[in-house]
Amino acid sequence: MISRTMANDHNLRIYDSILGLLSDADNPTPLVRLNKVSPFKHTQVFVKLEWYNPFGAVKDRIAANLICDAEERGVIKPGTKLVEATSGNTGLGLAMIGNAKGYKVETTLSQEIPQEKRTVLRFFGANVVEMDDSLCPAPGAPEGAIAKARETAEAEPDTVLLDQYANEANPDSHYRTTGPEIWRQTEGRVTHFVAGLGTCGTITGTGRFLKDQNPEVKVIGVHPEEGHDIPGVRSANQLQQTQLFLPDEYNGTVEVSDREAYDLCLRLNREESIIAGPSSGMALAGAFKTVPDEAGTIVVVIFPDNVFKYASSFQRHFPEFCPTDATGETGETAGPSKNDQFIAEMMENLKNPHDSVRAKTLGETLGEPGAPLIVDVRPADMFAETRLPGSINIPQSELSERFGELPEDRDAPIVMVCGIGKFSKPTTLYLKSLGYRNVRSLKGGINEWVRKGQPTE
């Protein structure tokens, strides 16, 4: 018979509980190395895979250790309400350690995050709170997910705000497991060390501890492109927003495209058998652009989680995979029509600069004579708290009603303005449809307004 009060055994793999299964140096997740889609012939690839954190995802490390510093310093108790803006896997692991510990947990997030992961984290028990954001929250930004849950710990008694965008126990925890794990596993061998690029805790304490071992270690972080569809992960522009990304501790950055990092993703599955998510093809793609092929290089690339978390993605990025009917049209639970991907097409076309406009380019025309007329269609009070100077309101849902308030001239220059540009594209190709021939979307929307600066009332 197993006894109550034994202790954690990794080496039978028993435990008291399951927060015994959260990693570190003795309880590492697994380093395996690639064998087949690897360009290189003598660098060796390993990849880390952080699925096998006890929820599903490398952030479980960051989350253990936000509450076990937030309980050290005496600022959370059993009972306290945790509040943070989350791309989901935070937010998924706060949940199960608030469960384990007796935490109430809050999540603020964006509608573009995938339904799998808001639906799990609800499952979960977290009280979700969907933003019109963008996919990564931007701290900042008007009714942002950040902004939403800094206003929330203000407000309600009993109430934290973790902050993982800036909290050092984020990348203390990988400068704690991470790093330590990395090291041992490969023996002290590791010359290179990739990451993708979110909050930025898991490059910037993982990093920190290589170099600290042997500072000839090379640290390389992999971005998104701007516009991307990559969950978790944040482009350049996104990135200034997020106190822990800090480019001179890194021995550099770069860009991988959305293409890129689904195609691999897809190779990993397929060829090497190793089920990863997009952000870990993202990574890989990043090193294989830039580490040297020479002999006795070992690089190390972190997998976040794996791919069951984003089936609708798949289904955006690879419509060939969903199953249709025997008319050849795609079933309505199997994913989207080709309608539905027609429309899509359409809106992901109105990037191009004759349909979009940037900010800083509308900024340029505000008052000047010929200016166009700039339409908010966020819901009134989002309206109400900020927006472009000179801007009218007409929400998204009363436009069909309300387009008499538009101009009778049908090249009259309009632009749409929403939050973060999802629901001006939409607008933008309605008006087209009623015959304007000058209406544009503001390009990331008042967020991306914001970010660079521009007046609002």
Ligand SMILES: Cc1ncc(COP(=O)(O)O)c(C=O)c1O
Second form
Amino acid sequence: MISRTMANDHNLRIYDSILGLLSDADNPTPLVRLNKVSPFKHTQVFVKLEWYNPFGAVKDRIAANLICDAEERGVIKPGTKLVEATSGNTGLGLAMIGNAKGYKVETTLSQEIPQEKRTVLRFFGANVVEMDDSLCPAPGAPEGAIAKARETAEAEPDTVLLDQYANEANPDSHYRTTGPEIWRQTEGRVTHFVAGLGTCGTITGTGRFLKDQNPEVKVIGVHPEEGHDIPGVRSANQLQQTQLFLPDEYNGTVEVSDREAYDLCLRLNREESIIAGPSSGMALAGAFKTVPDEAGTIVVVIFPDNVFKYASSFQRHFPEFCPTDATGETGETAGPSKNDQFIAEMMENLKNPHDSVRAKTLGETLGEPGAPLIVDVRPADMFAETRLPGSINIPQSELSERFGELPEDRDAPIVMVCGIGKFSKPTTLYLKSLGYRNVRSLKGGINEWVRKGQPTE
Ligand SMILES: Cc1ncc(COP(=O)(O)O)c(C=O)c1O
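Okay, that one was the form predicted on its own. Can I see the form predicted in complex with the named molecule too?
Next comes the full complex, this chain leading.
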């Protein structure tokens, strides 16, 4: 009943404040069955929609618990500044709970984080510090987002790093909420639990609770490939340095490529009408690779957040959905800044047919006289795995020292290549700035090349 001191009522869904909407066993996020994209005949697949948390992602749970725990330990009080390294979602949760409880929030993050997230973080009132770091802040990166957050907390008075990457309050939040919700929603019949791996708080906390109820529950972690483009999660190498990554507590882990993750993300939206984000597609692809198709099998997959923060990511993986080539399409937003205009002109320059080449066009020149020199700017280990025939490898970070290996002739045809076309563009510009006049970037990178059925070595 509405009153000045009313309690939250989950049945009537009326709340004393937005914080009342934080999920727990009495107010679980929805569990939805998949009916179209599942390859299984017997196994039932349920997905847990974490964007039903008040600020749009699974990380709202840990943000709330990191703050509650620190308040209980007397480490913070309203007015304290919270600084945190994030791939976006934890920062969004902390910023909104900070607004509600009186904490200033500063987030350190990678420049590669989708623009949508960085803009909304600022919109929520967070001070955003952008670093040259990988999508999910790289553990142990001296110049990275995590080191920067630690440095700020040490240097500034009344500033605290809650540290989602090492704080037990992270998995504890899932032990207290996500686990009990799944157990109650499946009436204790869940047999497999699958989650993507970032800080590993979700899988470790939820896995512990479910195994405490039934040790037979299988817990499976899903991670992206090296050099991936899926915000919020960590590759196998990065996980090796992740404190909360405890593979002995899981029954297995599996790798999923960007292509698999984004394609399944698309199918979820198109066929199941579920607005899942890229890391949800990744987690589900991992479940399809590992969970057996047997009667009585009930798998629950965590879907951390939804599509609306990833339009710029989709632009890279589904260029066909973003007809920015069609002049006039991008006229909507009024008053781009001078800087945006300059970058747009520069990128437009790169988009004109002379500065980027399509896979099919390049494929037709392979082995022909006058064929371009193909320079692959990805890390050596990725080049070793798969590459264009006859291409040479100069990782982006080594280009400035090794450009001596490029042709003397500044009119020599050169094509720059990377995974999805994100790094080949700036390196094309770099070579242009060195005077190369016939250098282009492979549109869509190796991903598009393989998708178009072109040969690789
Ligand atoms: C979009 C997204 N997916 C997955 C994860 C991984 O969750 P966890 O950090 O609990 O492993 C995160 C974490 O930030 C995320 O933001």
